[in-house]
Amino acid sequence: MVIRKYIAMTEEEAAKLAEEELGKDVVIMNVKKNTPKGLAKLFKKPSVEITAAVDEIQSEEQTESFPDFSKLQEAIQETNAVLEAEAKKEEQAQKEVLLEKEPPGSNILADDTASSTAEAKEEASKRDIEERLSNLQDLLEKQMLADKKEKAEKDEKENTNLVYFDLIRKKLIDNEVEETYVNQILEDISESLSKNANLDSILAGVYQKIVLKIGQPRLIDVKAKRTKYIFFIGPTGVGKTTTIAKIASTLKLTRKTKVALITSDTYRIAAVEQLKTYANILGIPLQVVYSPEDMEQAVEELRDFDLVFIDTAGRSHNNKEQRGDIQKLIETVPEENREVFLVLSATTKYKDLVKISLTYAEITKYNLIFTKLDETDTIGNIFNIHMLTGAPLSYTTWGQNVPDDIGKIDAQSIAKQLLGGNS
């Protein structure tokens, strides 16, 4: 993991430099705001210090400083054998010489000093061979005693550390994070930290990979040159209408965007008449659609605002034709053009959660919207879900109050909760 620090005279310009270092998958730990105190305003502007952070991406390639058990003894047979067939090569090259140089009438001298020779050589090549292998050996001895020696580190890394990873297990499936990616997180820590680490440390590891794993919020984008419709899609009483509200409220009070909105939602009465008054409150235009030809004809009358909002009608998972009539609605604006929010509710049950989010998956991508917050303690499926279907995490509501209640993900918050610390 790589942690940076960046000052500049804004959070976007800091946030811009950390980006063109760290690269487009920096996550922003924390913000802080440097203003000068005293006579320092006279000589110093105010400035904005963040701090980011991104995977590092380890090598998984390892040097080995010795070689392994049976390595070494390959090479012991293998040094064996060429050696010896040195000694003899060398020893029939002493005989030839002695022959050709031998004068006549001396074959027995010759044969005598030949055998004597080729003895001598023979003895030193049994020398070099047995020093060779006592030096391998050596070699061997001292694999054998690292290996133990690194047996033994980690085995005290692992058992200083395991009580205080027991600890952070718990917490975290206390929190309802499943226990697939709570070990996930702490074997990716694990190797990063010293035999002698302590809790804050594992705490800080652990909250810092929890951060970089959330990401960063995805938002609506209000600065697209295009027309975006926006599609929120989702189970039905989950709280899209109103979470449609609160966004549209704020952008349009807030950020003076070109509102429209479309609902679908015919099936309730209540959620049209819902929409209507909000609506009528802000002054901005609402059409109903009962087909995807009216939902075609919609869009083409809507062109010239920034942003369109459609409220679709809740929809069982299960259904397959309902589900065919939520991708038929969605498929009459070009992917380019849109952008889809599946909105879910926070009591749900994991394993509902995991249904609906694996069917609409197979509709459309989306981003994902969390609501009723303050309807439960535990937020580990915010976590869940998004681990398992990689959708980015973009807004959370809480109550009923429009245009409040709403804010972005907050990944540092998330991961304190689910640490067990104030968010």
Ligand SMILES: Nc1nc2c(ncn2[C@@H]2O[C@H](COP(=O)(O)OP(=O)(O)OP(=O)(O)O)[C@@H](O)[C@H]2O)c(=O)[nH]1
Contents of the next structure:
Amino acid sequence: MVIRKYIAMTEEEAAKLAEEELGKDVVIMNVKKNTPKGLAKLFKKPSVEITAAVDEIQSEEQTESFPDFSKLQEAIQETNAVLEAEAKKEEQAQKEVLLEKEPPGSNILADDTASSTAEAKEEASKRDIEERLSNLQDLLEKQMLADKKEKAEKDEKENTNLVYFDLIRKKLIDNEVEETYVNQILEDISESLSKNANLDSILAGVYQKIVLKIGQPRLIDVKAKRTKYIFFIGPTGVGKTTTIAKIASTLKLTRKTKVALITSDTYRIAAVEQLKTYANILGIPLQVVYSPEDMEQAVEELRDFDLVFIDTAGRSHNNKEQRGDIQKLIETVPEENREVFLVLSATTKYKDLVKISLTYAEITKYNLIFTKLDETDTIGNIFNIHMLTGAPLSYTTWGQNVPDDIGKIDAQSIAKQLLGGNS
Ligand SMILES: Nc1nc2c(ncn2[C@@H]2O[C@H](COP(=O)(O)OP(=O)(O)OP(=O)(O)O)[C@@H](O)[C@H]2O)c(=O)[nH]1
Ligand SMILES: [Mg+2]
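Same protein, different condition: the form predicted alone was shown, now please give the form predicted together with this ligand.
Let us now look at the entire complex, which starts with that chain.
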């Protein structure tokens, strides 16, 4: 894409300069009026600066538009047919007049009269045909002009939209939204695009599409009548335990929800200690389970609580046996009483996130939590993984502070960031 600035006294003059240099497909991206202030007013005149862009500069031959010969050909054929029909009609009319007026028995006189009448008729018919021909030509010219204008308007609209689409596509891809999803969004909105679309309306359309695709956050159901058992699963070190602490403290402190904790992460002493510390601070019970049988017992014992959070050990998604352990643990609780959150770090590279999320999808349904947003500037992967798995998005976290650095997923803020705005 070529982007240039042009300054002139009026916007039209500046646009003309742009068109002369960049061709007729040029798109005016921005218009800035320069009004001199203070003393500068005395010796400087106001001017207009435009920013113009074009996909690529076209050569003279390309920009020149050729007449539409097929239309011209059709019109000529039509004209010929009309003329022929007219001539035939006239010939017939003349024959009829002669037959009617010829006095019987005076051939010479009759010949003279007939020939002068015929000449006059012929003259009139010629004038008539000429007049019709000229009208037809006018009509033809008008039609051609209208066609040309319509084509130019259509081309301009399409080219302008293409430039805007390219700008938006580039922004989304810079923010690591997968190209497939970018194209999907742009295709969706190009169908519903109005004739007078400008950059703002296209941006608004894309923004809306992203917000709709992200959807409503799927949060923990604090009003459930039955005890809810909430599992946190995911790779090592992504922030599962910290996120449980954040959610449990917020619910305990602000909503007075009856919360209990279970940990099955018995592989590291530090892991149990970490959760015990949070449990002590919050004054809530913690049960440690070593097997699915222990889990069943803990579930039974904690059935008077509103919410029971279950911390699991970070697992490599590549280890089949470990995946099997997690699945067994989850299935100790009936589906209607449980909720599973897959915790992923926004800093993990896309290829790994794809593999992790697809592997976990084989063992359970889940909602998505993305952590460590404070450690990355690109958040396209949140959108990508949601689109790939269809799993609802729930929370994001952006720091180590318990309980502050957590919030429900904010579709508007994500859409704005993906489009290059501030959240
Ligand atoms: N910057 C940042 N650090 C975080 C965030 N959430 C958690 N952490 C840090 O990440 C590290 C690991 O957090 P844990 O909660 O222990 O992670 P885990 O998933 O439970 O880890 P394992 O139990 O070992 O699998 C800790 O230092 C946390 O303070 C976050 O949103 N942003
Ligand atoms: Mg942990």
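Take the two forms, find the largest set of C-alpha atoms that superpose within 1.5 Å, and that set is the rigid core. Bear in mind the structure is a predicted one, so any value in this text is a computation, not a measurement. Numbering follows the first chain given and starts at 1.
Relative to the superposed rigid core, the position of the CA of V27 differs between these two forms by 2 Å or more.
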